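In the block that follows, a single chain appears as structure tokens, in the form predicted alone.
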Amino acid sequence: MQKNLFILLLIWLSLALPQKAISQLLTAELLPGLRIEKESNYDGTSLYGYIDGGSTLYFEYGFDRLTVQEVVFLDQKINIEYFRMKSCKGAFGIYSINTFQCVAKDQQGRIDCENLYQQQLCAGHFYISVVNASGTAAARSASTMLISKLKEVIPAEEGLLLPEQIRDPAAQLTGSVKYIRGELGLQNGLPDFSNYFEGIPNFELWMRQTTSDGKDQKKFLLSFDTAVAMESFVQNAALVPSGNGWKSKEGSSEQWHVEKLGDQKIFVEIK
């Protein structure tokens, strides 16, 4: 009887005691040969001290915390920024407006972007930037190995659920899909669209852009806080009623087809 009670006590203690969390940061234990020269953490308003003038954008997307590691790996000096956001779509939003001119993208089934000096990764709640100083083949190779290890460490199964209207399993996300929220997000990710949102403080926008026969085609899913805000957007875009929605006026340079999905949501196709 006493033996059984002792076993039960051990089981209870194993469940009650805090379990050591798996690190989502790179360490020398995870990657032999990695040397971390400096590690800094930022949360709340301390982010202002790290990003001069750019921190407001991250707060707009739901910033949680930032860890910065200055490391040496394979004799290369590399800077790693781990931006943890409060949601997966917030992490993807920041990633989507920070990535352009990718030499390679969306490799190994993950959302990533690579160029000479920087490699970026979106995984779960994280937007991660890995920057090397030289852009040499050796530096890029070292950065690639760091990103590969990060893909093992940070799970992607938390999932980024794209709206059905812009979902395309066969197409890449990087460079074609953006998640925009707030005025600063719009200015950084889709500046040509800013005038349509004049006087509209709160909204979120998903966009997929494709090219067919040499012409750009865009699909937008827009959500507003109020029906009044949605009507303001329709007026700003100078749209006219058409079926269950609106369309652009005859003779417009772009042809808009807008479907009303509810009192605060619309789907827009522009050709």
Second form
Amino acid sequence: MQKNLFILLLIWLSLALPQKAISQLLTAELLPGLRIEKESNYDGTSLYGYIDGGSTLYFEYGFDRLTVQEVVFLDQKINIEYFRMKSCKGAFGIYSINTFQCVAKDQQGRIDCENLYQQQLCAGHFYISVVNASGTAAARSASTMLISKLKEVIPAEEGLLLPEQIRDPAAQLTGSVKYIRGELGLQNGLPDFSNYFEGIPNFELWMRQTTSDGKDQKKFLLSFDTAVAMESFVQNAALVPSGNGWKSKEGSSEQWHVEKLGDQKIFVEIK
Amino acid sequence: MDKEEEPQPNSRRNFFRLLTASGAGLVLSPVIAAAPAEAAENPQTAKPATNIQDTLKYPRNENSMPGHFPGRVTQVNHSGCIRENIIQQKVVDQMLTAAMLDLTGKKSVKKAWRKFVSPEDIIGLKVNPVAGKLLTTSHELVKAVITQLEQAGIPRKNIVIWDRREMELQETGFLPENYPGIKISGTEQKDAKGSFFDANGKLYGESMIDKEWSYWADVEGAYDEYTMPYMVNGGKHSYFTKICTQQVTKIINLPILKNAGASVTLCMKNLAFGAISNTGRLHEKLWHDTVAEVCAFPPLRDKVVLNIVDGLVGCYNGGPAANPQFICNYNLLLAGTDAVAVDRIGLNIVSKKRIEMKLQKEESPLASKFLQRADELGLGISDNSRITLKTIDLA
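Cool, the form predicted alone is there; where's the form predicted in complex with its partner chain?
Zooming out: every chain and molecule, the one shown earlier first.
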């Protein structure tokens, strides 16, 4: 009986804890001097009302809900978007394709980056974007303070598990690892790969990009929902059999080495 | 593959799901009545059917796309059109004049505009405010167009600035005080109290859609109560706004030079997704088809006489939303009657910028699918080798 109660408690906690996180938005109580001028909430398809067609990308990654705060802090007008996704993977996926030209910070186990106009943070189920319109030093400084407070408020859950083929504890995630799970993710995060996935609606793609001796190297872990879909990918990429997998044709500009990890999964290295 | 978290955008509140008047009791126009009845066999990969074939039966007129100048695009560049982040009205006036004279081959602004419109026309200026103040069709371009229309003898009362969402027009400064004497209208509307519903609980947007004209597609639009005001109706019909079908006689299209993923959202996207209701259902499987096919319906095909792309400020990534990091000054205008050709040139410019910024190595073949579809429908020319691009460098 006690064991069952304990299990029920665990289930309740697992459901309740992420719900609690959404209430951990920035407030004037948490950050004196912060003035929230407008706060809007969107869930389900109501995201269309906020970003119209742009919302389809978020649906692809498993959108749960969004809170948008228009705030004034240290005389700077700043827009904060808190996207809560249905999984940590989904939150990281959105972060990973939205961080082009965003300089990685990634310290103390946090996943975040900044550029002139925007600071981005991936924390647990949340993808958070803090945007200032001016790009001035004062606006960036104010944004940095907001992000710092957010890091205190939203814990970095341990929910993001990278596949071992992509894992590298010594390397940063921002800018080097991408998670893609659909056509729109490809178009936005890896457009040069779009052709290979034509006619393949369901897949997962993890990518780690590294640079060695000035040359880019990429590793991919690809999972498909059927063996047929995997074969289609191999055909679309014009690969030829080699060992326990495939490789690119002789004379190709990129050298692909593809290892078959089952009927629906492959590991790709491109040099 | 991990199945534990498939995206289900409307699963949380399906019990609120609303299917409005689209399902029953509507007046059947020939287009609606002839909607294909068969669903696609494989919903995962097959393309849903649409009623495009029925609309192609309508006879074309002299204004029908691609208009007076098929395959011709004029690009006007001016490095001084933005100074200290402020768009220079006088420079934009010059750029527009140069574009109009070159495109039409006329010697005066008045004659150039009268090639497309007359004082009897009600002229709709289709702007694009969806990304907010940072990346809306610029007021400088809109004001330049209005000034030149007036020079061509068009009274201000005959000009309508329009888009899908009236509230976005207001947020981006398309307000009566900034445009005295000009009507500003949107399909989706809120009242002064911020409500989408009138005293009878009816969406204001419902009175703005024309059920005589519908883009039918075999994809169901099902929305919760919070989304419905932005979609106006659910179901399988997307109705055209009365602004297009009843209120204006000519349309001048003023999109912005923006990317949409590796593709672009320019002339045809601005028209197609801006002119119909119930668009949410069309993004996933029918984006390219919708962009092209909706433009083939007479309310757009026969009324859009001119496209002027606002490329003073644009973006190359993060679009169609406005991410300041990716907003850039292209310092140009594109003009043409052929929306397909103008979009092709716009795609060239945006793709070049994306390649230069190392976002991609080459143009994605998928990026131009909507152009090919529009070409098949006879709306214009999508092949670079068949387009005549005239570039004018003013400074």
